[in-house]
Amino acid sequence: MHELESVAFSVLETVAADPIGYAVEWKRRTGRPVVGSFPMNFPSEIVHATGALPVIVQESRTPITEGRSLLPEFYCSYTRSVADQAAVGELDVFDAFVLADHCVQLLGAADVIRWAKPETPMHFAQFISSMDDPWSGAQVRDKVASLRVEVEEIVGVTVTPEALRVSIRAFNANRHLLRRFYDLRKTGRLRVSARQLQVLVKSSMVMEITEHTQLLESILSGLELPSEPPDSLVRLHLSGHFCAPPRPELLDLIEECGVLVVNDDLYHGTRYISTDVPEDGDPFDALATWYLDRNVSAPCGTRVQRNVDWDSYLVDSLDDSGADGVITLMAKFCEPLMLYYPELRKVLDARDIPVLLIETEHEGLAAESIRTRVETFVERIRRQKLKVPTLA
């Protein structure tokens, strides 16, 4: 039995499986607005400080139907799913949508939402991608200020510094607890599946944050940490997937091949929970600082920073977790990851770090083909670890 199986975890599992259902029920129960945002850097604390529910719009598990005629097939699965959800009415629970950063494909999905729901406000606030120019901080602070004005107008509530500080503390506390699970996994003291950790993070993107924190505390209080995992398992790092969570079946398949996932830089994982918002000083400036700090804590291929890069971060992460190799999960047609992956692969190859690329799609999972590739990859790592250095 996995360590996280409990009543509290079952609640989170239900929310992760049906995020729209949770938003509908929360709105019915509270009578307050629900505001949708998109990956990866919208500061949900601003919406929370108004009393509304901030929800990161998730990729739906249902097949894409109407959306096929609204966006090209070469758009990624996340954006095509969002377009489909808008077209069939699944996003009707949302009272507004906000974006803090976006790729060209997400702009297309946002245009479909505006076409399908013309009465629903949609606010764009493009955060600067160049992170260390002299003007970067000022530009981010300006965008945070515009987000504040827009959210206040949408909800009809003023975001006071006091309310924002309360929200910042609430989200920081939640991230701290989530990182606790990841730290325990990294050490091997907590035998928890990648699927279960994804549930913890995905549900935090949807639920009212204090409610989610209470459930995390309940799970943590009931944990009985087991002994060290078997040495026979190959320790791996999962990388990629900027916007949507990898399919749970894929995560299970990988682990069934004699793998222990010890770390990741997935958006529905370490990337999302990596950075807290400073709790001192002006809270609006703190949100700008949080955005800039995130690219240091978990560098992203969509951002530019001269003294920070994703490949060096990844190598350091492997040293920290003791991972033996990397599986990169790339959503098909994800342009930012497609463009950055060759550089990432070059650095890993230069350090003789095994890496396997798996391309994912919205529908369909070539399970046996992927299983064969992962098993071969795992066997390659085992053989490499058994090599005895030859004397010169």
Second form
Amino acid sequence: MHELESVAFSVLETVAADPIGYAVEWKRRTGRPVVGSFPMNFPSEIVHATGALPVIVQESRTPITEGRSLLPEFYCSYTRSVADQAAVGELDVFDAFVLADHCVQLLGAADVIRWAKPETPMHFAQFISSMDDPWSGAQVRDKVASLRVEVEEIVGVTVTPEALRVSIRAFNANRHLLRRFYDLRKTGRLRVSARQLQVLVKSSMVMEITEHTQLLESILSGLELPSEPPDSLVRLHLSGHFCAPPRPELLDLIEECGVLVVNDDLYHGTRYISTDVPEDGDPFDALATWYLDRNVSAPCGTRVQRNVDWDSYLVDSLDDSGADGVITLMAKFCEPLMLYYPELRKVLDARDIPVLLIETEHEGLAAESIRTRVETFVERIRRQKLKVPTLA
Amino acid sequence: MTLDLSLSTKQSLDLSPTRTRTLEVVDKSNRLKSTSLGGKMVAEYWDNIFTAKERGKHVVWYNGTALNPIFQAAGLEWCHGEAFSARLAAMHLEGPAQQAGEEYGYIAELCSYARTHLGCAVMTQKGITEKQSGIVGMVDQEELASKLPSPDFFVNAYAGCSTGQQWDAMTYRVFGKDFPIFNVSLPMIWGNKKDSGYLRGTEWEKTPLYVEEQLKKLIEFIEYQTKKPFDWDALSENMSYIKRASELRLEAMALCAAAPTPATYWDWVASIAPINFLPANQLLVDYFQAVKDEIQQRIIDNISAVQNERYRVYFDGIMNWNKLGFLTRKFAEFDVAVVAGRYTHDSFWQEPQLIDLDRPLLGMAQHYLICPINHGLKIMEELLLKRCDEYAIDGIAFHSTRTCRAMTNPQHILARTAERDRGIKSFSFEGDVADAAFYKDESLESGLVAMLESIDQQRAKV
Ligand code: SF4
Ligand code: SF4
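For comparison with the form predicted alone, provide the form predicted together with its partner chain.
All chains and molecules follow, beginning with the one already shown.
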């Protein structure tokens, strides 16, 4: 699984490992502001259109110290890490923060930032989370409008429709390229590890988007296709894990157990790149449309929508990728996932699709116990596949 | 709420330090008698709900804010999810529901209100399926948790907590999406602007109008479901009772600025159910009149709610329903009068002057938005300091509620603010809203004693 090893990839790897380092360097190089946003639905295009750098604030790998006395231990690792980063000054590179998502834990972390960095603007354009009400579209358009005013004020630049259209096209192009990697993996034409794909997506949340696109193009042009994986591997879908990426070591561990990850619905994966912003019509309205479309193309447990189900989306994804089972990765204490998980399990059980739940924590990885569970799970799938149907 | 107390209600308190006193394990709390009537009213209310289907009534399941005046005006029977979870926990009957939830797949770290209620949904749904399949009796109908009548539809209007909205979206799915759901979206009052504050600023002026419009749509939805025109006069009448009951509740609360206090936070906890979801009628008004009368009489008769009150404490956090009686006695044991709290004093129709009977929906929308978990930090700080001043608070008990992040969110920072701005000491103890397993007695006792000792030291310096 070495197809992505290249100079371009190592640049992305460095950015994914040290997002703040990249932001500091970009700011030094350009002299322009850096605006931090939060998962999972912020339209970075609107910040990009001002000339500032939009960065989705990432979970840091450093142990949580000061943050312990600001948010309790029973919060998800992402929010605890963000609170900690604010308290120890790791977020000082940001000139402002913007968010659109209402997750109760995320707002707790946002309040810690407001408290720790009172001079830094923190704008909350709360996008409605009930997606299919008659007023949902108007509400989101209204919030995009308020977002526009805020970012213009922060950066001191007017967001023209033309500039926003350029940014929309840039982000769409980037998502398009990222989806190509996922498609190549799914169809088996590219052997690429889950860790490597995570690097591609995570770095796109941080880097200047055209710079990122150029690097993706360089990687794609250097790929040697096709490279078929061995049949002996069990094909799995990784599900869940909102807001922060699962640890790369965990992804490696899973793949070391005779697993070929063929698809996912992770935020640092297909969820993030699932949907493009319409390029025709009013570009501000297009951002609102994108938000609403996203929950249709990749339904999420943090949104509520009557006519859309994550469970049936998951089953369709499995049909599409030919995955034999699902590993649900759940950041411990993530409430939306805790709430939705039984529905996912119910549908998978009804179709006899094996599912394994693994909880993750900021503090580390119980590697050996997880390895045993994954191996047992893989063995179960292998045996299930070998079962010869008996005559009734 | 303004507090207007004559000096005669202030008495000198014995403020000798905690360490030099021997703690007696006797119940030093003296709860109000009038609140027991509320218990009876609540029990009757639920008994009535359990027979709703037999009486041919439409049943709505809802969570979050107090939409009940609307439901009442529409002739519905209303089941409030949190209220039922709280009731089960307070009666120590939450086990079967939580077990049903666990078997369905809900993890113990999930909001225990939600998983208790979702467990009830699983049991109710199972009951429906059994009836449909003719296999009756698998669910023990004697278990309180399985008694909820199945819904005809759901309404969700949850302020401040994303879990609240997602929870109902899941209940809707537990019932196989067979019953419609209506969502009222309540934006957070983020309070980021220069003009922002409690009940003021542009954000405050604009947001309720958006919610009011949704409430109108909710009423259209209810009309469609019930096939009956909505009775707007009944809504105004309901709100008139609520307004009066709320005024009486606040007047009675204000009397507790007296030292020693004639009633405590625990009495206000006992009065949550009446103000939060019981039918709006004269009985409700009479209930709060009786509470106020008893408090007034206590002041005249010089009767305190805690024997030998020496410390006045504010309680921040959602109630620990499994431990209501226990906590009442526990704090009193240390001569602590828990006088006020965020959950009781900054919730439940707490600004009755906002209710305009000619335009009831606006006042309702405003109240839904001032739910005490729906403010950003700046407003939370403002409210906490205001209450501390009103009730001459010496210390704050933060109930670090394991599965309710909405209530826990600002606590660490609020503790720092109270200390910085008023020199008020605080401590934090671990517990939960409806799961007794998370309660840690040692964290309460050691934290409380440490806080009282710091207060003693402060007093000694003065
Ligand atoms: S959605 Fe889950 S992971 Fe994201 S902030 Fe909320 S609790 Fe944390
Ligand atoms: S976490 Fe707290 S506020 Fe949120 S739904 Fe549960 S009890 Fe309500």
